[in-house]
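We begin with a single chain expressed as structure tokens, specifically the form predicted alone.
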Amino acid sequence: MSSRRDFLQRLTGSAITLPFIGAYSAAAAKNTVIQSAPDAPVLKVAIMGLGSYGTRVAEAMQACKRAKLTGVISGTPSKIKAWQGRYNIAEKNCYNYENFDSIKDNPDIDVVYVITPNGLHHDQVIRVANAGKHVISEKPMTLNAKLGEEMVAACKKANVKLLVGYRMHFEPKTLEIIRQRKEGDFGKILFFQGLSGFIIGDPTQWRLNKQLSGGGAMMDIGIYSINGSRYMIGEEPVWVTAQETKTNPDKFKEGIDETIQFQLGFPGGAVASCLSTYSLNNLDRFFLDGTDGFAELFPSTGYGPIEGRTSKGELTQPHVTHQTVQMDEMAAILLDGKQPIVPVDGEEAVKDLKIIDAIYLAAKTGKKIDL
């Protein structure tokens, strides 16, 4: 198992197929599926970074109602050629990393989805914004909160929108738990547990390169528990403590975290206890506990079907490919001004980055860090 992508796919099954899509449209439309008129505008998307996850997004978009893949940006000519044939992409909509600023004059592209290593997002997103196009950045949005704030400011200055690939913010079982929590079904929220981890493989991959990744497991998989604690509890944390464990310093070099346990305190009194690791498998679980009930997702963030239950019973919302729903919903945000139940904008991402910064500081100093 070489990466989070492999882990998430193996844990929950392939999400490129679209099981239950017909049933999903009827059963879960109130939460996520776009209900659009036949003549509704379609979002024209270019993908930057044609690796495994870029491919997953491209495949999922084939089932989208409101988003269409119209362009590509890559430093590998052979990949561009292959994608042209597979997705019927016009030559004039193909760019490399040197010339993609010229998308400014291309009406066939509305938004660029940046799916490159974390360390490249900052400059690439700002270049896209300066070219006058909306941007979707994969998460984490960048390496730290300061750089994230610069990206948000650049997009505002360019009058374009910056969204982030928070696919779980549109997942129906997740949204059902959020609905129940808002309705008060769990009473006063007291505790959240988030477990995010897998055993990473290839030691030469970019995720174990500090310059490209910005860190280790925390930047890759731990961010799911950070973000999940916030949307499951429904509050922003006010303090953090953290402890780092490293058992293999040869594989996990300086600045690449292997395992971090961290705790978050929330203003309503709830506490989150989370684990982020590259050294343990079978970790993809969220648990929320309140005075009157509970909610559990296991798996909680994998690419395939999410499984869950609450104190009211099993969650039965059918599965549809997360990236298909995400891209249709993002089309509605960008084209129609739709407001998602859980934000997916750059400001949302900066909140996660501030927490990550604080976790690293807490783990280094052993101190409780106020947020």
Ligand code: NDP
Given for the second form:
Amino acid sequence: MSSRRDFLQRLTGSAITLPFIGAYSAAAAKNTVIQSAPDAPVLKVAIMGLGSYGTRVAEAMQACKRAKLTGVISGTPSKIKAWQGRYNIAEKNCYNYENFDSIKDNPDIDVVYVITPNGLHHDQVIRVANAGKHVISEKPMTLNAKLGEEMVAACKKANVKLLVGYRMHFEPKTLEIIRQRKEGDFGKILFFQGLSGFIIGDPTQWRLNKQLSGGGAMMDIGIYSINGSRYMIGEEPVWVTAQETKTNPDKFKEGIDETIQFQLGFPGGAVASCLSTYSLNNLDRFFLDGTDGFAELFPSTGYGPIEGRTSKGELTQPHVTHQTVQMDEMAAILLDGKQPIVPVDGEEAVKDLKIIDAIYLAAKTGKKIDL
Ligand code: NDP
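Form predicted alone done; form predicted together with this ligand now:
Following is the full complex, with the preceding chain placed first.
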């Protein structure tokens, strides 16, 4: 990673300011409060891929104090036009997939947020890095750990920062459980259960196309249980076992996992038992158990409100719009060098991708895979 000074130098003269919009809605969420001065610099963001999640991020950013949507990159001219009208985006800040390398000459853009299908992130992130801009990639960062490492290396070489859209890393109830676990409130952690799934619709969508998705439910939703097991337990797993089941091979073709059950072993003795599926709803629950107490989030990773309790009682941290908090916090990371409580950088994403690689191998071979 580049030093804080490098980032500040990179941004000197290019950061803009927005008026202070009053008390931050997450003010009560102590862990995520942005302590910004009224004239704190604002991160200028271009979104690449104006699809369903890109639209959600753009809407959420309207409430940001430290991030502003200033540019778009899209393959669909009609969307560009609509976004220009809705968000007041200058013509010179609009790009397509052929010409976006010239973003390097645009001082109105500090960072590009890549929100395209998974299989495109690798090349697009590297192109943005080579254009000298910071990058945020959506999850999964790419299709496997090797490609992920290439992205991390390219961003390092270009001296830009690579972040990943792990919005739960800024969610107040999640952070409160992490705080309590660090305080030792749950005693020795020995068990985590992660349930992640939904019934996927349209069989023609890119999520069911191996080249664009890299896999099935595991890449899309199972990754929440993988990432969640790591931040809830607070350790890195050392082994993986996995079992795959498929009830609809017409819809879930070769290489597209419908359901995978997997187990992760942690050095402190904890075991995680998780389910990832595209064939069941109501699966969005984390449960952490230790010798002195437990924590539960249900729902645990949806857009919210997240609900939860621990052995000490209900969690009462307020609901926040995840993407608003994420983008304000990412602005603080990129502009001020702030360290998030749970990392959101490319290395963090590579850890998840290594586990995904191992889960697929374990499911295929039936063997326990050491990490
Ligand atoms: P969508 O299909 O809704 O949007 C993807 C957009 O990418 C398209 O609208 C299109 O935008 C662009 N695109 C470029 N090339 C292609 C292509 N070959 N096929 C399809 N689209 C293309 O997907 P989502 O917005 O749901 O997902 C995008 C990314 O965001 C994924 O990586 C996904 O995992 C992640 N995501 C993360 C979530 C989170 O909570 N963190 C939630 C949902 C998704 P254009 O027309 O402008 O070029």
